Structure formats: C-alpha cells, structure tokens
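This document starts with one chain, in the form predicted on its own, laid out as structure tokens.
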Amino acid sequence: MTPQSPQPPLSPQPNPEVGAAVKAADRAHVFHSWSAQELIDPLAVAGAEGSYFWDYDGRRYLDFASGLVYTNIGYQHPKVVAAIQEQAARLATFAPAFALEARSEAARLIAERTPGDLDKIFFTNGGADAVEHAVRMARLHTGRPKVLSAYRSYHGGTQQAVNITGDPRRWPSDNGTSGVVHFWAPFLYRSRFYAETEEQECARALEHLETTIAFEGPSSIAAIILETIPGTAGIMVPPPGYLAGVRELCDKYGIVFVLDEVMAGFGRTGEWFAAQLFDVVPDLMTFAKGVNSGYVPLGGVAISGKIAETFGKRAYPGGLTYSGHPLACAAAVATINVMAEEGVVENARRLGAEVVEPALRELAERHSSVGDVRGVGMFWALELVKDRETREPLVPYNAAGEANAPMAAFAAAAKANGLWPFVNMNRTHVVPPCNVTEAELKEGLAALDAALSVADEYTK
C-alpha cells in the first residue's frame, strides 16, 4: 500500500499576534540547546501536518529535515495521535517495574524487526541515554573499561554519550577521563588512508582499527560503537565489507559490537534497520527517533542473547523512572503498525532510488557547489565545496559567524523558497519523512535547486 502523507491547509490562517506572544515567551524563558541564546531567532511554529509545517504568518515549509530526522511518518498522523489519546484515557502513566500491554507490545514489535537475536528491549527516554546504557551493559558484560568510537560520529548529548561523540559538540565537555578512544572510520571522499577506491578504503580502515585495538590493549576494550550509517556527521554509507570486518574484529578480541541506529533506524534507509543493508548483527543496538516518529520521547537498547544472559541472575544496575512510558510505547505500537500497513519502509526505498538519487546526481552535475552526493532511502547528504578539484569545503570545519556565511545564505534561500533544510557544517542533508510523496519530493528538490544557485556564488 502506498503511504499517503496528509496535506496541510493550503493557506494556513495567519495569526501574527499569537505568534508574537509565543516568540516573546520563548525569548524570556526558554533556554535552547546547542545555542548562544542571544544569537538565535527561533521560528514560532503554529502547526504541522504530514511533510509540512507553518508559522503564525501563514508561511508553509516542506520539512526536508524531518524535525531532527525523526518524523519518519510525518507530523500528526491520525492513527498515532489517536493511539496516544486512547492510551492517555486508559492508563496515562505507570512505573517501569510492571508488565503493561503497550510496553510489552512495543517491545515485541521492535524485536520482530531487529536483526539476529536482538530480542530483549530495554527502554529509555531517547537516543543519548540508550547509548549510555549500551555502554554500561558492554562494560559490565566484559569487565573492561574502554570504548572505541569514530571521529565522524554523534551519539548524544549526555556526559558519556557526548564523550563518545566524535564531532565538535564533544569538545566543551570532553574531560578526557571517560575511557573513550576515537579512530577513523571509512569515508572515501575525504579519505584519511590515501585510498582511491572503496575496496582500499575498507581494507585500510579495518587495518587502522585493528592497529588501534592492538595499541590500546584488546583486553581493556569493552565495546566498539558505530553509527551504522553516520547521520549528523555526514550520512557516509560504509563501503561493502566494512561493518562485517568490524564484526570479525570484535569476535576476535572479545569486544562488544554496538550499532547506533538512533537516526538510521525505522525505515530511514529503506530497511527497518540499516544493519540489514549490510547483513550484520551487532551485540547491542540503540534506537530512538523513528521508533514512534518522536511523538512522545522514547529510545532503547535491543540486546542480544549473550548480553541478556549476563543479567539473568545478576541485577542490571540501571534504570529510568519513565522507562517504557505507556504513552510513548502506545505511540511506538501505532507507528510501527502504520509503517507496516502503509508500506512506509518500501516507500523510502523506492522513492530514494527512483526519485531522490537521480535528482541529486543531476543537481550535482549542474551546480559547482556540490562536491559529493551520498546516501540511501530517505537519508542523503550533499557535500558543498568551494572548489570541486581540491574539495575545499564551502565553509571551514565547525565554522561560525561570518565564516559560515555561505551556508547561512544557502539555508536562507531554501527557506525563502518554502523548504526547511537540514544544514550541518558544509553539508545539506535531504531527509524528508519516509512517507513523503513523489510530488512533495519534486517540490522540495526544485527549491533545493534554487538554493544551490546561491551556494554556487561562493565557489571558485
């Protein structure tokens, strides 16, 4: 069945007075994440439906960011909204130590779709604490302290998760005592291994990782954690054989293999989980975001049999007050059922291959600012550059202020054309809802085309 993305009002009713009040209260009292508070100007949002949202002035935006890459079934899906309402009327909340229908069913539906024997589900409030608990489980299971993670990665904003993260958001909170070691994962476009082919990149990245393991001491390493396909860091699809090679290294040295599917999971890549693209089964897998399209905060860890067995008669020393919250789990049940009934995963796979990829590659041929196109399903990135030959990024790494002006101009042009982009450093990501329609994609791609013309003005 082809998914239908609900259409918003063609002309959302403007209400600038209410918008001004919302904005004033926000400015007075809300402290925003990852921001210098006096330098931001948050848009006041009046409503959202399907692939669109709109402001109080009646301007409508096609959301090519899916919120923060989590509205995999779009905004306000009626079946999920109804499930939350029904659960609230029946049992709005209850402690995590009890067996509840919504929680049990959500765990069953997730376990049905995870690869291999990842059949036990530990629920958290989101992706960062899912990573925290996955790392804790790995350390307790192995009795080892260290965790290896990639430089180009993002694993969450809590203290352990941000230390595991490889991007600059780690720097202000990196205390250097958390037992985390970073390594280079494969990325041919900006290879750290002087590779010229995907095969070389894969082989050299695996050699580098095994050398890192050897010099850190295999008996000290509890886990290797990787985003199956890195998300915020750039949507870099690993070369064939890489994840299987990491799996082999983990088995060789008794290391727990953790895949972070917080962003890539639940249909985003055209599979239920990105691990299925590579036929790899980790020992632990984290999830959040798309599990219920972000309608109520929910995350979790899918746990293999051998890790679960460690805590069969030994208490697991961790938990959360809202673990498996009934409203969140009811939203997950409804979301997973909607995705299955409406063919959302298949839609992401088909339109990604038939519409998004060819269109982005065609844009790359015409726009001097596009250096690289990469992705799968509804999970794509355009690497924007000043110079295609040298691959110099359009803006410097971690640019801010005036140095970031070219990307700011690109983003402003996209928004002026009714497209809300996902922009990070020198990249724009194309990550619309997984149930986006072909017509919506073409509308967004046309707006992206126009915005790239602005980026082209900054190229050499």
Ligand SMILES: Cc1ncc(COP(=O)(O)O)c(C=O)c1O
Given for the second form:
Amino acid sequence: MTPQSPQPPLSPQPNPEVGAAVKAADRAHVFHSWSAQELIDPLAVAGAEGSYFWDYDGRRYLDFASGLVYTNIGYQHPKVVAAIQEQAARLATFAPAFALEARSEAARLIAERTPGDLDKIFFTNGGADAVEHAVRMARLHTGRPKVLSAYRSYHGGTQQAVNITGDPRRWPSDNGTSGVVHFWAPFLYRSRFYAETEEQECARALEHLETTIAFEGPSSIAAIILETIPGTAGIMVPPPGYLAGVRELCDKYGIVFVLDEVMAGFGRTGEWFAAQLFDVVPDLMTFAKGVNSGYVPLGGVAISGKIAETFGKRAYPGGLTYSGHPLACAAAVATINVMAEEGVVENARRLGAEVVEPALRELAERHSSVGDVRGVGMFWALELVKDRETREPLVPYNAAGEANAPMAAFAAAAKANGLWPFVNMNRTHVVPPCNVTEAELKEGLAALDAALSVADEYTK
Ligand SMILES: Cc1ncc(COP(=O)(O)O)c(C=O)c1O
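Mind sharing the form predicted in complex with the ligand? What's above is the form predicted on its own.
The next block holds the full complex; its first chain is the one shown before.
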C-alpha cells in the first residue's frame, strides 16, 4: 500500500463540491466537542457502510475506531436501519411515562443479558447521563455523599461525569466540590505500586483502595465506580481477582459498586458485558454506545433488585423527556437481535484471539515504538514509547501541538493508508466493529504496520 494513494471509493460518486459546502458550513456554524475551534479540520463524510466510511473526494477509510468505539455492528446495518424506519412510521416519539412496545422489549432484551439481578433498566440519552443517574441512585440509596473513581478513566462530559473521570479532561471543570475522590486502579505496565507481577499489582491495588476507603471514611462513601476495562484511558484489563476484590470491599463497607460498561459493553470484549469475563456482578451498571451501535442516541443504567427496591415506594427523583425514546429503543431491539442472530459477540471473541492478538504481538516484536500490547475481544491498545527499556511514552502525558508531533505523524500515516485509527495520548487502540471480517482486519493490520514504521522513526 503506498501512502497517499486513494482507496477505490465505495461511494456512488465522489462529489468534491458538495464536500466543500459541507465543510464550509461546518466551519462557519458547528461548534465541536473538546476542540480549539480554529485549530481543527474535520473531514467531511459522505457515507458509510459496514466497517468503512468515505469522504466526498472518494477516499475510503477502514474504521478501526468504530466511530468513538460504538458502531459495534458497523455502519448502516440494513435490519437496524429498517427497524428505525418502521418505528418512525408507526410511532416516532412518545413520552416516557407510558408503556411502549419498543421500550419494553429493549429493556427485556438488555435485562436478559446483564449479569446477576440487574433486571430493571433506566434509559438515558447516552453514557454520561447514565453515569450521572447511577451516582444519584447510589447516593440516595446509601444516604452518603462521596464517590470513589480511578485515575486513568473516562466517564463522560457532563458536570458530575467529567468530575468522576480520571483524565485531564476533568481538570477545567473540577472545582473540588464534586464529592469525587480518585484512586489508582491496577495497571502493571505503569505500576503505581512497584509491582512486578499481576498478582502483586492486584493485591497492592486492593490494599491501596481499602486504605483510601479507611482514610476517606467508609460511612461517607456512596459508590465506587470503575470501567470494567478502562477504555479511552488505555484498555487496561484488570488482573484476575481485582474486580472480585472491589466487590468484596463494597460489600464490607456498604458501598454501591457501579461498573461503567458504556464502552466495554455489548460485545466489545467478546462477551455481552465485560463483567462476565471476571464473573462479577455490580449493583449498578451503565451502558450506551453498543446498545444500538449509536444509530440513535441511547444509554442507561441496569439496576439490581436491592437498589430498585429503594425506589419501590419512594419516587426516584430524576428523569429525561426522551427516556426510552421509541426510535432509540427500536434500534436497540434490532441491534441486539442482529448481534444474537449473526454471532457478533462470538466473532469479536474469536477474531480477537485468533487474528488481532497474534498480529499485534508480532507487530510489537518488529516495531521499536510498541511498548505494550493489551486487550481482549475487539478491544486492544498499543502503547507507543520512545524507549522500550525506560517505557518513556512516545509523547508526554496530555501532549498538544509540537509535543504531540510523533502521534500526529503516526495518525496521518495510517489515514494515508486508508486506515482510520483511534488515537489517545501515546496510544493507538484497535477497536474495529465487533462484526469486522478477517479480511478487513488483515487489511487494517497491514496499514497499521506501515504507520508504526513512521512512529519508529521517533524512538531512541
Ligand atoms: C466508559 C465511558 N463512560 C461514559 C462515557 C460517556 O458516554 P457519552 O459520550 O455517550 O455521554 C464514555 C464515552 O466514551 C465512556 O467510554
């Protein structure tokens, strides 16, 4: 594959003029997330299908980011598109206080798949508001104010959710009054505990968490919230026993255990939910993204019997106009059924183990920039470093501008090879749709190989 060579378009016809108009209106009127508005250059997208999308110039990209890690069944799945169209024709919207076919069925299908007794579903519009509501439920259930969450985590962009987040996106919105205390979760490659084995990392991370609980005051802590496998922060698969240990601490101190499965849920890890990989059952579990592959905004909280009971006779003081929106729920029903019929979860598990993992380990042997490979299913991270011995990251933590040039060069090389990569700090994540094919994976891994050669030029 030669850099800069356009891929054959899947689009009916390239149309640069329309592309230019789309771009001009965007630049004039659209205010983008997390961005310095004058420093960005958003690609104008003309269409998408399956694992690919394309621009108005006829350039096609294999989406190894699944959008923002949510198109678990790829773009434009015909059955899900048809379900949304049918629902729109039948009942496009309806208020939340009524029982609706699509909403009831979506809740039933989700509850059937969640672990343990997480059998009641509160629907939200996305992941951040799911986290907001989970924390509110935990505070009301326990009557306690504080929340413990991990550094190296992302839980959403709204005020409480971004304060729960443990990455630099929190800093501008953190005025120290959110009631959130951060702790270190296990991450052997960059251990905070001077650990040399997963067993040590696990034991020491649990000891650190219990000490944090003791010094914060157990009776002041409503919830511990963790991403089952932290996503954007680096896909750090927790060592065996860690989540079970957190479960025990929560039980010991009467703390609500919240697992955030917004990114890890709905097939991403090769299970319906990542909690099933570790055999743990939280008290509350948040979801969004993969629940309907983001075809219509939807998120939610799966609620255990014990917490649902708290709000049996007492009103839950929270809600949303669009809670359980029929279009979003119809998309969820169709998505879950498609995933079951087409073996999408099994596909993620099998191709993750048989194709992605061996290929990434082989890339790590050949590329001096690859410091660590970790993940499971269709959820993989490559940690890029300047020096494999010292593990110095390829770019400094939270680098921007010139300091981020090596990662920018890596991403540009991937795109020039027709691969749309997920890039965060000094990492690239391999997170294609869960129904990606083996041929698509091989195409993307070849483009990744070429882009890593660019990253290698920045190593010592
Ligand atoms: C683990 C996790 N929680 C919450 C969120 C926030 O979800 P949303 O962007 O739908 O509000 C995200 C988004 O990436 C996430 O990855």
